[in-house]
Amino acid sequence: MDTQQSHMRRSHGFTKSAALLDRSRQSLAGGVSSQFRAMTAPHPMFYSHAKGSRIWDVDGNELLDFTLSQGPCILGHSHPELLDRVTAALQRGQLFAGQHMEEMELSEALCRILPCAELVRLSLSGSEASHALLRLARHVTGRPKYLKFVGHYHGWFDNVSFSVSPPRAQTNEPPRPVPWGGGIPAALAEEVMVLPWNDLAAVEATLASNAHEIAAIITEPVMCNQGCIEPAPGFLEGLRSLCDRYGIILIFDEIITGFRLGLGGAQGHYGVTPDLALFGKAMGAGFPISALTGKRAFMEAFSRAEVYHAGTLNGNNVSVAASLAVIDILGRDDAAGYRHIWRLSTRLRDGLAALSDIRPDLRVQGPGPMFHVGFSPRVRATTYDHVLDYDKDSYRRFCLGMLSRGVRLIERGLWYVSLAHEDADIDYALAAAQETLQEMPQ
C-alpha cells in the first residue's frame, strides 16, 4: 500500500458480501455465527483470505486489518511457522481423545512464563474457562456469590451475562446486575455482585459487610472490553490485598490481555499475581484454546475430580500445536517478537492521538499492543460510565472512512497490532485516519 495521503487505496464496494449477506441469512440466524459480527459497519462481511497484515473480501478489496479476527491473530495471519507446525500435528492426528506429549509441553511452558500458574487445565474457548474456574472458586471457599465489575465482559454463559453494557440509568449507586439480553433466569442475579471499575474503596466497602458470602473477584486486569481503560494506581495490588483479606479468590480475565502485553499476560506486566487465571485468543493465534490456571492448592480439586472440568475437544493437537508455536515465536530472540509488537502499536496509538488537532474530541488511550479510539468530551475514561459519553455514530463514520480507504477496524474501538504489522502498515494507516477525519463533520 501506498503510504502517501494523497494516494489512499479505496474501496471497490461491497455489494458481493451485501449479496451474500442476504443469503447466508437464510440459513443462519442473523446471517452470522456470533452476535459480535452482526455488529460490523456498513454490515457484516464475507472474505476469501488473509495473509501477514492483510484480509482480503469477496469483493476483492485488500484491507490493512487491524481487528486481527478480534485479537486472536497475535502472529498475523497465515503465519508460516504457525501453519506448519500446525499441518505437522494435523498429519500425526486430529484428536486423540487422550494425552500426548505436546499437550503435556504446553502445559509445562504455561507453568514456566505465568506468575499464578503451578497447575493448568485447556479448554476451547473463553466462556467455558470463566464458567469453571468461578465453579471452583464456590467450591474451594463454600461461599455462593462472585463480584465482578460493570462494563466487563467473562463470556456469554447466563451466570456471567450481566451488567457487560448496561445503560446509564441502570449503572446508578448502588449498581445492580443487569441481565445481557434476554433468556437468562433472573434467579442468577442473586450470585453475582457488580461494582465500577476502578473503584477500590467501593470493593473494600462491600467486602466489609458481604466477604462471607462471595467466593471470587473476577476482573479483566484491563477493562479491554469497554474502552480499554487500564487499572488505576495501586487498584489491582488493592484487590489482592483484599482478597488476602477476606480469603476471596482473585481471578484475572486474562482472555485479551494474555498473550498480547507479554508472555507472562497482564499479571507480569502490572508485577501483581492472581490466585487463578484464563486464557485464549492470542494463545491460540486464531485457533481455538483456553486455559484455566492457577494455584495448586486451588487447581487440585480438578485433580481430584471434586469439581468437574470436561470437553471432547480439550487439548485438540491442532490448537495445543498453534499455541507452542506463538510461544516459541514470539519468546524467542528475548521476546523480541513483543519488542516489535510494542514499538509499532505505541507509535500507532501516539500518532493517532496526536491527530485531536484535527478533531479535539478524538480520545485514545490504552497499553499498546491493544487500545481503544473514540470520539469522547471526556480527556479520559477511568470507568464504565465514562465509556457511555463515547459519540458511537462518529465512530462510526469514522471506521467506515478508514474501511473506504483499505483499513479494517472493530466498531468498538479496540485496535490490535500484529507481529505482522511493519512500519509502512502504521504510515499508511495514520494517513487514513488524518485523512479520515478531515473529511469527517466536526
Ligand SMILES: Cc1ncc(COP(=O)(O)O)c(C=O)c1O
Contents of the next structure:
Amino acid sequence: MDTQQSHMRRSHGFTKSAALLDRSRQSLAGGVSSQFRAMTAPHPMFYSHAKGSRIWDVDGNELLDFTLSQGPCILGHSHPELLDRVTAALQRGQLFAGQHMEEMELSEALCRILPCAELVRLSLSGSEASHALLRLARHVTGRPKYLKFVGHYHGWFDNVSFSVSPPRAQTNEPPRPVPWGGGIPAALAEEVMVLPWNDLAAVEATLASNAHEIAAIITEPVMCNQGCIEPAPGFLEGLRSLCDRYGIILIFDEIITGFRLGLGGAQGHYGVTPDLALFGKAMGAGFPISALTGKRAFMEAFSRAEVYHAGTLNGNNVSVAASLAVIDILGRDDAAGYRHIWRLSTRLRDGLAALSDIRPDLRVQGPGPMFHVGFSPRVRATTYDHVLDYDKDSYRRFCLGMLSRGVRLIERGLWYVSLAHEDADIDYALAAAQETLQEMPQ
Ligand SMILES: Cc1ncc(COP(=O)(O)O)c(C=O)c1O
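For comparison with the form predicted alone, please write out the form predicted together with this ligand.
Up next: the whole complex, starting with the chain shown before.
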C-alpha cells in the first residue's frame, strides 16, 4: 500500500461513534435524519470534519471517502472556492424570499447547459422536484397516471414511493406497484404503473393499451440506485419516440446523473432529450438545492400559476451561490474537472474489476463517475431482478474490511469519485480492496 497514506490504515475503532449513537437514539428517531444513513456498516457513524477526499470520524479515523455524502460532494469536501463563494453570498444575507441576480444567473446558466431546459424552477430537494414535475405532467396532459420502473428511486414522497426495492416475489409479471413502507395511501397505487427497466417491448405493449391514461414516464437515465445499470442501447431513444408517439411527457430523474456525467447530465451524455428533468445532489455540492427543468411549453404552466410549486427557502442565497460555483469550477478550462473525474473513476472502476482474479464473482459496472460494486453469480445486471442476485452479506463484509483500512463506502454498492480525489487515492483504494478481498472467505 502507498506508504504516504498508510497512516489511514490504523483503525481506532468506532467506540465513540457507537456511544454517541446510543445517546442520539434517545432523541433522534433511529439516531439518523435519513433512513439511508441507518444502513451504514457497522452502524451509523459520527463525523467531526472533512476536507478534500477525506472525512474524519469522532474516533479519529481518517477515511478516504467514496460516498461523497450519498453523491452531492462532487467537488470533494470543503472545496476552498466553493466555501469562499458561499461565505461571500452569506455575508450579503441568507434568504431574501425575493428575486436576486444570482438566482437569475443560475437559471440562465441551467438553460444554457442542460439540453431540455428552456425554463427552470429552483427547489431544495429531489423529492420535491419529482413530485412537482409529475404534478405538472398530469396537468399538461390531462391524464391521471404515470409509469415508473421497478427499482428506481425518485424520492420519498407518497406518489413515487412504489416499487423502490421490492422483494423478488413482488416483481413478477406483470409487476404491481409495491408500497415502500407504511402510511402510503393505497389509492395512489391506482395512479402508478410499474414495469421492468430496459425492457422497451414491455413499455411498448403497456402503452399500446394504456397510453390514453398515462401522463408521464419517469426514469433515472442510468438505474443508479440499484446496480448502476446503464440504459440498453436504444432504450432511452425508444422511450423518447414512444412518448412522442403517444403524447406522454418523458421525465429524466437526473438527481444522481446530473452534474456528474458532465455539465449536460445524462441527457447530454447519451444524447436523448427528455421533456422535463430534475437535478439536485451534485448540483449543490452539499448545499440544499434542486432544479425542475424542461420545455417551455410545459413549464409555462408554472408561470401561469395553473400548477403550483412553492417553497419558503427556494432560491436561497447560499444554495444558489454553491450551484453557480459548481458550474464555474467544473466547467472551466473546457471542463477539465470532468476529465479528471472520468479519468480517475475509470481507473478505479477498471482496477476493481481486475481484482476478480481474486474473487471471481466480483462485479463492477457503471459509467465511471458513479459505478456499482458487488458480488453476484450473474456476469452483468441489466434490470432490477438481476440486482436481487447480489450477495449482500459478502458486500457488507467487504465494506467492513475497507472501513478497517480507512475507506468509506456506501453499503448498497454505489461508488462516487469527486474532483478532490487524486491518483494516490485510487492507488490506495485498489490496494485496500485487494487486501480485503484476499482476506475474505471465498
Ligand atoms: C434518482 C433520485 N431521485 C430522487 C432522489 C431524492 O432526492 P432527495 O434526497 O434530494 O429528496 C434521490 C435521492 O437519493 C435519487 O437518487
